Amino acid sequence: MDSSVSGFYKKSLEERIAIIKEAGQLTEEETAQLKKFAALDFEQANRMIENVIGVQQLPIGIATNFVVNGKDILIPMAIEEPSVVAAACNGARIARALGGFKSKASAPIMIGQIQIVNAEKGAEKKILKAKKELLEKANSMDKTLKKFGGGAKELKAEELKTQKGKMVIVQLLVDVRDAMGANAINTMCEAIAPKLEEISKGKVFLRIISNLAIHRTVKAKAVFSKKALEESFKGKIRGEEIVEAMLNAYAFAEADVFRACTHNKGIMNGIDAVGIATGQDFRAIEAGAHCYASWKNKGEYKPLTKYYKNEKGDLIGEIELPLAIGLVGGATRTHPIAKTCVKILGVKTANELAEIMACVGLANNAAAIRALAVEGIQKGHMKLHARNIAVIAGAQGKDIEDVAEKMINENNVKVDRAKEILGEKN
């Protein structure tokens, strides 16, 4: 399968579905679900959350051109914002020229926290002496996880000074395999709480997973050749100039927290879109990523990516962030479209999915700073947004494309102008 599908955006729905069906080896039922544009009935939705009254849908687009660890991949992305899918495609196309993306996820170790208040002096040491017993108790709560090589692997305890006085915080480190891990970890934390109270002579309050998954990180890397960057502007701007402009943009983000925040938002545009398409807890992903951007730099918020030149003058992009995702449980197993999106990706493990998501984040970020540094973000964004403006103005059918094209050519993408063009047509 070749992910560099030429003119995918120009194809009809039937043509797009046919490509995805072949690439993902989808069944007739799965492709029918994609065409329905309303995958959840009431019974399905009511099993997922409480008090259901309806569904809120997002478009799912396909990011093309991706090569991840030597494999061509078509990537489903669910998002409402114009230009995000296009940016991912563009970033991947530029990276593709020199082999695409290399990515590697660490072991899926998540952290559970248990808060102990009014513990006696020296409780941390007593808790650590009972580590073996506590780990055994934790693992007894999920024998299936243990069977597949996961389970509680380590236990830590430390004193924490708070506005309410000293507390003892116990960390339970758990290999959650292909799960996101919240249910397994919360159950384990609750199971060992009584023993911790007995040892510490204190009172346990919170027993919950942490979304700052510092032990469950993903790294990805790509080389964006100056030649491919130059070609992306049809040779109108020298590749060396584009590389320097992008490095200037990165330097700005590295030095300024206000820019760094928006820089990282661009990364999460892509990561969240894949997460939503595959049924992940994207709020946990967001919280962990932004916190990691500060934690890793000792409290100073920084970009999750970095850029530099190689000896040939090409631009190298790298990303590192935590990604607590799963293929077991949650919406990934219950939502029919989420299951189909996972199948399209062809992933078998949570680590594989995490590696792809990190690459999408890097692709989106590279495409964004390329646009910002060279032509301004609005040109490409408003070009894709023009159709929405035309619809808001009342355009229908063929008029939508006609009005959008005229606004783009005039560089005047506004509702008032769209209405004027419609009036002229009528």
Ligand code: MEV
Contents of the next structure:
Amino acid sequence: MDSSVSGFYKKSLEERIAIIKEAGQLTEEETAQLKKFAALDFEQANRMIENVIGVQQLPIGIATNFVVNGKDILIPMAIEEPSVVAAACNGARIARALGGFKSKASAPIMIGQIQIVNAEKGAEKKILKAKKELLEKANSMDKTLKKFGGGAKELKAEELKTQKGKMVIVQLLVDVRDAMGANAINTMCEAIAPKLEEISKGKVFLRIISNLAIHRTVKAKAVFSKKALEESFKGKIRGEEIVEAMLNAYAFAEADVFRACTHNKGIMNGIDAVGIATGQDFRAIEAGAHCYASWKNKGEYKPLTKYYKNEKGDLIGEIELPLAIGLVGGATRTHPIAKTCVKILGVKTANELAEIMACVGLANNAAAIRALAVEGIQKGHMKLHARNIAVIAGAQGKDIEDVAEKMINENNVKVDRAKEILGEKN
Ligand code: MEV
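Having looked at the form predicted alone, could you now put up the form predicted in complex with the ligand?
Below: every chain and molecule of the assembly, starting with the one above.
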């Protein structure tokens, strides 16, 4: 399969679905479900959360051009914001010229935390002495995880000075394999709490996963060649100039926290969109990513990507972030569209999915700084935005395009103007 499907955006829904069907080996039922544009019925939704009264829907677009670890992939992205899917396609197209993305996930080790208050002096040492027994107890709670090579692997205990006095915090490190891990970890933490109270003579309060998943990270890298960058602007600007402009954009984010925040937001546009499409806990992903951006740099919030030039003057982009995502348990297994999206991606393990997600984050970031540093992003944004404004003003059918185009040409994209144009037309 070649993911550089040319003109995907010009194809009809039927044609797009046919491509996805072949790429993901989807069944008739799965494609029919996609074409329904209605993901969940009441029963399904009511099993997922409480007090259900309806469903909220987001469009799913396909990001083309991605090559990750030598493999062509079509990537489903669920997002409400125009231009994000297009940006991912653009970033991936430029990276594709020199082989695409290389990406590697670490072992899926998550952290559980147990808070002990009023522990006796030296409790940490006693807890560490009982490590073997505590790990055995934790592992007895999840035999399946153990069977697949996962399970509780390590336990740490440290004193923490807080505004309410000293506490002992125990960290349980668990290899959660293909799960996001919250359920497994929380169960294990609750299970070893009574023993920790017995050993420490203190009282356990919180027993919960940490979303700062420093042991479950992904690194990805791509070369954005100056030639491909130049071609992306149809040769109107020299590749060297684009590389320098993008390095300036990166230097700005590296030195300024206000810019770093927006820089990272652009990265998360891509990562969240794949996360939502595949049914992930995107709040956990967000919390982990932003916290890592400062934890990794001794408390100073920095970009999650890095850019530099190689000896040929091409731009190298790198990303590193924690990604606590799963393929078992949660919505990934119960939500019909999420299941189809996982199938389109062709991933079999959570690590493979994490490796792809990191590349999408890097692609979105490279595309954003490329556009921002050279022509600004409003040009691209305006097309879809103008269509939305036309619809808000009441345009239908062919009028939507006509009104949008007129507003763009006039550089005046406003609901009032759209209404006037509609009035003039009819
Ligand atoms: C918009 O959703 C994302 C950007 O602001 C990211 C960035 O500024 O790098 C374009």
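Here, rigid core means the biggest group of C-alpha atoms that superpose within 1.5 Å across both forms. Given the structure is predicted, the values throughout are model-derived calculations rather than measurements. Numbering follows the first chain given and starts at 1.
With a cut-off of 2 Å and the rigid core superposed, Lys406 has a Cα displacement that reaches or exceeds the cut-off between the two forms. Core-superposed comparison between the two forms: CA of Ile17 displaced by less than 2 Å. Superposing the rigid core and comparing between the two forms gives a CA shift of 3.4 Å at Glu420.
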